[in-house]
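Only one chain comes next, encoded as structure tokens, the form predicted on its own.
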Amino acid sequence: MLILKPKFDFEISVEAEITPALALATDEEISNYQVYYGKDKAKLSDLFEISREGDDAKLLLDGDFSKVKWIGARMDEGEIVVKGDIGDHCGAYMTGGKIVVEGNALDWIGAEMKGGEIEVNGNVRNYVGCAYWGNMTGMTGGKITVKGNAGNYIGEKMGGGEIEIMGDTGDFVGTEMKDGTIVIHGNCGFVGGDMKGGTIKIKGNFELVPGFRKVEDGFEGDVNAGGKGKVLQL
């Protein structure tokens, strides 16, 4: 297990595309693996404290990560546990493995994911699971789970996978949804706009806009786009 912990108080954003295969490296690869300290690149040990426990591939992050971006971004297999909040584009792209977040995380999470489970013990913000800007399809497999609340734009364009938010979410949910499955165990704003398929499931209250029509066991739409997706009450 390779354990890291910031060396300082970033007063800018850090982008280090670290998975658990860099806990496999040597100790002079780990200490020498590049990364961007806002525009400048800097080495690893440079940021952080460096440590190992065992050789299996895991991630242990020890402290406030919240402006570290792409953290887990396209890993595919092996273990990231976060002791504390994390940054931009956790998890990004990633087939595989597992994350953990003890705290806080902040946009993208998951963001295009096939694969993998994400679990988030605090709150997370906005596009939760989705496309990125420009692109046709959010995540298509795996599972992301929120403990606490989430933002606007929760599985926007998702293309299969599970999201699950245990407590409130903001308005957009859903939002070009293709396939997949949507959680919401509290209360969120719309949900649907231009759904064309997959199941969104809220236990608390909600808004549906206009292109949904009422279908036996819940709604069905957006009619406007053509769609069948599913909006039930759990």
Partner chain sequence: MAEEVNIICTFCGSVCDDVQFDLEKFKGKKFCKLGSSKFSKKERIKAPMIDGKEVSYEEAIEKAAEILVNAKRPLLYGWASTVNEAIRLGVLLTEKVRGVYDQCASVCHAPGTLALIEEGVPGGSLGEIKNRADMVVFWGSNPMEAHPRHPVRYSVRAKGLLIKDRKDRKVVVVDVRKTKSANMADLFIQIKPGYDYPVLSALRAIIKGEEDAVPEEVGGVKKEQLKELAEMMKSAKYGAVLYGLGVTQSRGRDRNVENAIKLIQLLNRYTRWIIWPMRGHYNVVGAGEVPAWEAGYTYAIDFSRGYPRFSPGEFSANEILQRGDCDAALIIASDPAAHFPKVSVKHLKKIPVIQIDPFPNMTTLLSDVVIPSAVAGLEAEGTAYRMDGIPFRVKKIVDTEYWSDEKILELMLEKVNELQR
Given for the second form:
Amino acid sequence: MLILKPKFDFEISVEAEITPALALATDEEISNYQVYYGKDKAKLSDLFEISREGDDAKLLLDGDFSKVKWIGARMDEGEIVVKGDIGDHCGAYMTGGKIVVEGNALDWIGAEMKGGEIEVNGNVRNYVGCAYWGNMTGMTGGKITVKGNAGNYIGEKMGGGEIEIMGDTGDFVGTEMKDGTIVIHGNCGFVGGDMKGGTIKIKGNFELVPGFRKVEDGFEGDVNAGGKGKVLQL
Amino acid sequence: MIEVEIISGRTLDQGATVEEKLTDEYFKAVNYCELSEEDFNALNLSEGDRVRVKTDFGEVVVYAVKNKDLKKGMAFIPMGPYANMVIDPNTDGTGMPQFKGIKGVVEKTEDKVLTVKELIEVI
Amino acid sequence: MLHIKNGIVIDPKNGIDAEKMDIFVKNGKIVEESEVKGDVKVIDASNKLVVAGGFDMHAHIAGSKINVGREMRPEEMRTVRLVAGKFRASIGRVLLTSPAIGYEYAKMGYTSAFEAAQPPVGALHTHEELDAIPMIDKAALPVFGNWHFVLKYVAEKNWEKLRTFIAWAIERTKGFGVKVVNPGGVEAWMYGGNCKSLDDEVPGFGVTPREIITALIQETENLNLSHSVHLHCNNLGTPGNYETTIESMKLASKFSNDRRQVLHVTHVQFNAYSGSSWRDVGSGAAEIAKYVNSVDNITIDMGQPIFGHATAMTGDAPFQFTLHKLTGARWSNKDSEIEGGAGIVPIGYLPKNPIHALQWAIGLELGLLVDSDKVVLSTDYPNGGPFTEYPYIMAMLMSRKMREKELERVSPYVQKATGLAAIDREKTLFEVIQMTRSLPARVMGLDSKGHLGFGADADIAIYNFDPLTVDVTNDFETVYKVFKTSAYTIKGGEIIAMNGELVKEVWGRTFWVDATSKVEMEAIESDLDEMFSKYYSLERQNYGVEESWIKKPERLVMG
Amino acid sequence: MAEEVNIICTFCGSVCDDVQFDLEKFKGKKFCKLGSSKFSKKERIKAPMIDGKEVSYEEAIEKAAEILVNAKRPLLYGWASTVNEAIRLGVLLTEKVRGVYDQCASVCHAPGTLALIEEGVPGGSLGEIKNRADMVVFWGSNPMEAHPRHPVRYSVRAKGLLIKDRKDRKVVVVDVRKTKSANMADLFIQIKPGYDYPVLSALRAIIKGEEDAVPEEVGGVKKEQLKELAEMMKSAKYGAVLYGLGVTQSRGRDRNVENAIKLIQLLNRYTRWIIWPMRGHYNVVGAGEVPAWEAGYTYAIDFSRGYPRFSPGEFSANEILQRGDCDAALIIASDPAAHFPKVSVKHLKKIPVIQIDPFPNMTTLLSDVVIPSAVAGLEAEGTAYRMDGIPFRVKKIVDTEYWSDEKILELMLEKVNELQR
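What about the form predicted in complex with its partner chain, after the form predicted on its own?
The complete assembly is shown below, putting the previous chain first.
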């Protein structure tokens, strides 16, 4: 297990595209691993205290990582545990493995992910499991679980997999969703909107946008997209 | 105290003075809050009175103005530094703060309206 | 001064086919050996191919269309080609930023590219973007076929006014020639319609595409402009449209010009379909080729699709809407004052998609079946795909073996709907150089481009490739690779790229054509005032582009 | 004899180019209130300043270059009220210092850009609205206050090819409050704040013939009224939706615009419709177009890796400032201190700020380096794009000692190059 601790409070954001695979690299490779700190390229060891415990493919991020972006992006196996908050794009494009965030996460967590598992104990912001600008499909596989609340655009353009939010969420849950499942335990804002397929289950209050018809177990739509998406009461 | 939904936006006077922000004309163009007749009366206001506008994101003291075209529960503050004390700064990932449609409360106050220069000091 | 030594030169215009010779350069021009003395840089071109710089005569590289394309497709902009340093940052997959356009052409040995559709009222925007493209020479073709002045003068059969208007408009837009896009059809689109045949009447004007095209050819020839009418035919992208295309070509039959064609029909692949629906659609390329080869006053360019990403962007607004309905993809549209319109739709060409494979095959059929002094190589960038894949087209035209290999991976529909598989013809290297250099220069009427004779612009490409030893039909992979990046690209006598790396940033010229001395502007003065005050949303005095606003303008006066 | 010249107004996105300006009286004919205030004499920033002390242009620019070069991640923001020539230098400068380029649209019409990414934009020029539009819908826009001459020149009362009279055109205003513009409308539809999105979805469903999926009331509007509007839209020959900040700055933002675009796409299957934003500043379009051709994106562009990347949720000025994610800022031709939310201004107060502007404003009060500039359209020329993208060359009609934005940025870029060498 590789343990990273921020050496100081980052003045501006850091971009560190690291995955558990880094834990398998040599000390020198790890220390020299290139990250971005504003316009300056930095070595991982410039910004983080690095230590190891054992040699499994696991990362432990100990401290405030809320200004650190792209952690776990494209990871395919292994595990990342974040002891604090995490920045944007955590677990984007990931295909396998597991990320546990004990604090909060910012935007784009699990964006376009294809497999694996993400758990956030705190809150997340926007674009959970979404498609990046201009792309047609958001997450297609895997599972994202959030114990706290979430922001807007949860599972937009989702093509598969599962998102579960234990708290409340904002607007545009499952907008343009094609497949997969979103489960919201709390309340949320606008739901649906050009939904083509997939299922949204909600326990609390929500505002279904026009374009859905009442069916036996809930609602089906959006008629505007010729969709057969399901919105159900949990 | 009444509950309102706050809208900020362009006005002709705000636009005409926007390149003279440190003048009295600009100050006058942006330092007020329009309320519906009903709300205005409910707060027992008369022209020239001040109100404190409060939201989850801040508060500001401005002059109260009656607008017959506004529906009850709506408040309008011209875009600018006063409105920006109370609007919702969150962009929800879009980059755009929410300048319109913020829930807040309005109450009558005797406090003075800060000048533009004073306002920037307190931020 | 440069001395390019021992190169193997192919220079179709001057009849040179793979001869070992030296080329000398002074003051940006190709000169005789005797003129080059003193401090001369010698480039050893032994066993290397030396040709004129490539000339892309039809591409959408500047102006509101490509820019809206960039804006609506951020996914296109995530390909990083160059990190900022000595040169500008350069990005883009198929849609490229302006710096990237110049850099990628230069790396490939291309030194000129012309914007094929300039919305007249947006002319200044087009020029701003042309000015942002480094490395190459440029020009833009303003669009005429739906402009109310044109429709009005054609309806009135007032040829003097039409001629005068053409001269006025080209001067105001600092344009290069007369582009015509779906004549009449875009005006019909303002009412939700289109002109699918040459005899469909244009709403509000009582004229037909047939009359518009004929009149524009007539007056372009009367002005004897550098370039002929440049036509994007009616009925683009529709099964059976090859007949409309041939019919349109026949409208040129009564005109001739000693210097060049009188009608250039562009991206013909999109206008070369037989059949009556998408179910029985086939290739009309053979018929079109037969017609073009039988006359000497028409040239075409291919509009070759490249498998992969592309973005359809044309002044053919009704077609773009049809495409949007067909694919469900994003759609931008721009109705533009009383001048016409445009549309943009993202598209991808998939080898296994029968229609896409058909389009791919038709482009190649045209390239193979049409004589090499009549067909220019193009993708109609970015409609058919990236210009950076021109080497793929070059290699395919020269190698049947490569085509056979490619045919294996495309939809079998191609076998029954086109004649591609049966075409034995392999274009020679000489012909492919002709199709990418001397012919486009001739089509555009630019004597100083596309060849290596004395007095020509010193725009030269040198490739790591010995035409005397490489077998282009079998070594198609080498051919493809070699043409992707030049060993040297020389622009105006300066080395700007070497082996795929940029060496120096230079700024090319923007050509524009001035024919105003051939007309009396008085003829249309009052019409201009009236139309501007009634139908434009801007003042006539604020319309158009002044030469001083352009970085390096070059005015070509039509005598 | 007083000299009259034609000028092109550089206040709002309407870019009226029919104004005759009397140089002696310093007054223009045909101006609206906004235009005449723009072209009136008012207080200027007197001289370049560093920390409040007057200095030469060269000194101020050198200091600015130092700040930018020393910053880890500078924000270069504004651009909407200057000309393309300056904006282009600004993009090059941002690339050089590997900073973040953002422009006023990010608090204005940038959600429209996001909608463009999702669906494209079926639009048209203002002349086409004038010539053909027999129905115009102002949705969350208030031209009477924001673009006073728009209704006369282009939209409501403009006459053209097919529209000969105001009666030939139906005008609808959709808004959350009864604005001044609502008074000129044939139909005013008042919706609940934040409910543009569902109202648009409902209209689409009705037009598509699926009205059974629409509840009896949507966003405070009765279904009957929505049906009436849908029918009007469907039977128009050429309609235009002109949307404003009421849509982009409220709940739903870009998704509101996206939904409106989908409505227009649908309507084009029956008749002709276009949609266009009522852009605010005279060259806010240029502030997006120039970076698009130079760097691929219109706003929220980060160059920290030496190549441009776009992400509005990370690189827009307000996100950058609220996250404390920049350590210096250059503000040109805009006033974020007046127009950004409090928390964003707070960070701006903490970092070194360079301002380039003709007029003192709230940002001046917190700037470390202040560089006064010439007013484009009056004292400096250059290219600007009207709200519909039509380019104009705005004019210089009076001489000035003030440097143009272009000249200031040219020297700043030069200084940055020197410092980086």
